[in-house]
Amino acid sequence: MNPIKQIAGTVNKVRDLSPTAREYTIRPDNPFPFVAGTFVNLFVTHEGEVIRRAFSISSNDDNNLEFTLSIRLSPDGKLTPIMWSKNMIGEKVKIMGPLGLNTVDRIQSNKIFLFGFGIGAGVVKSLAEHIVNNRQELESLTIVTGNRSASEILHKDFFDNLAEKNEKVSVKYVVSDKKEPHGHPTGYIQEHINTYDFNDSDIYICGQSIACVDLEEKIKLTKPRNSHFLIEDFH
């Protein structure tokens, strides 16, 4: 893990990922080495008040000159409504990090499952890119994201391209919306795991706590041998 530090940075790009999610590109004032799977504390000053929130890095860790954060709008939150209401490009921010325990270096198996609920797809993106680029002995990488609707599937082009270029990568998008026709498996991730063999694998799960716990319990019911769980949950 790279040493934790506090530095200033600038938001130099913002793009919409979905109706409720955006990607913010941060350029630190100095190089900011990190490894896939880490998060940062972001400090934004608004009307004299410094607001601090933790966000996972969603970009490749081969670039220490800038990084991206995939962020979901929380209408009742303190920070994200501010970030959505103002033009953040050029905004000066402070960063503390890199932080986190469930980083890519803890994923040792050559058979890997990456599960991301909602905005958790962002950190899955960072992990997947690192794994594909650096694990020559990779046997399989299974990526599954859980989404409220088809319009809320995040980083779909990236994941589709990754799977198209690498036969060891498979991707599935599960959509909980049962009314809208979308062509994807319907319901929740934990309802679509019966075809997977979790023996001798590393299993990474990122998302809200209740979803992560439920998926972990459902996988454990299959009684996998020699499996290792890495859970990155948030409230």
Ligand SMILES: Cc1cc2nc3c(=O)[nH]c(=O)nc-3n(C[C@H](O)[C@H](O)[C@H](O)COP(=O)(O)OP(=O)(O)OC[C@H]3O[C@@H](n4cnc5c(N)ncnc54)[C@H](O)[C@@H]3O)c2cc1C
Second form
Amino acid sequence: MNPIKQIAGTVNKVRDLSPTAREYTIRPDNPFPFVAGTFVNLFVTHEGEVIRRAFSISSNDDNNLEFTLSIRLSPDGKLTPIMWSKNMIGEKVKIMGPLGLNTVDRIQSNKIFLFGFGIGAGVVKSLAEHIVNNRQELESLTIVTGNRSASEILHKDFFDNLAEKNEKVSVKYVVSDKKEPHGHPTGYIQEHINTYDFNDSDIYICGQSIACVDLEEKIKLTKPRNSHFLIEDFH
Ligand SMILES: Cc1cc2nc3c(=O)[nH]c(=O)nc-3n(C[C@H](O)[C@H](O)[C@H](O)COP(=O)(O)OP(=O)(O)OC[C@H]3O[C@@H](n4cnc5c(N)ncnc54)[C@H](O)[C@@H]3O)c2cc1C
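Could you switch over to the form predicted in complex with this ligand, since the one displayed so far is the form predicted alone?
Up next: the whole complex, starting with the chain shown before.
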């Protein structure tokens, strides 16, 4: 495990991922080793007040010179509206981390499911990249993300590319919007798991508590043998 550090850094880049999500690239002042699955506490100073929030790292853990955070706007929240309204490029921030227990080294099986609800797709991206690059014994990696609408599907190009280049990787985007035709499975992730065999697998689930709990319960109803759950809850 990498030691927890509290260091300064700078926001280097910001790009839109969807109408409500952005990717922030942070360059720490010193190398910042982390493993996929970890999160950081980000400290942003606004009008003299320091605001702290947790964000999962969404980039590849082979680069310790910079990392990305995939962040969704909470319109009624405190920090994210500030991040949306001000030009964050060049902003000095503090980072505490890496933190968290649901790291890629705890995913041991060669049959892996990664489920990401909403902005949880960010940490799934980091985990998937690590697994594909480092697990020669991999049998299958199944990635499923849950999204409010087709325009809110995050990191689609990245996941499509990963699946195209690796026959062991499959990806599915579930969209809850029932009004607009979008060509994706419709509803919640838990309504689209019937075809999966969860026996002897590691199952990683990330997102809001209520969604994580519901999906875990639905999977457990299938009575999988020798399956191991890792739940990263964005409470
Ligand atoms: C381990 C972990 C990892 C996370 N990773 C990510 C990530 O990768 N990406 C990401 O976008 N988010 C992530 N989060 C969530 C993130 O930390 C923030 O909570 C989120 O960005 C909202 O921050 P905010 O300051 O804008 O909103 P907040 O001020 O925290 O408010 C969030 C919501 O709660 C409501 N609220 C606030 N106070 C109250 C109250 N007293 N009563 C009722 N409702 C209230 C607000 O109206 C708003 O809708 C993670 C959280 C955890 C714990």
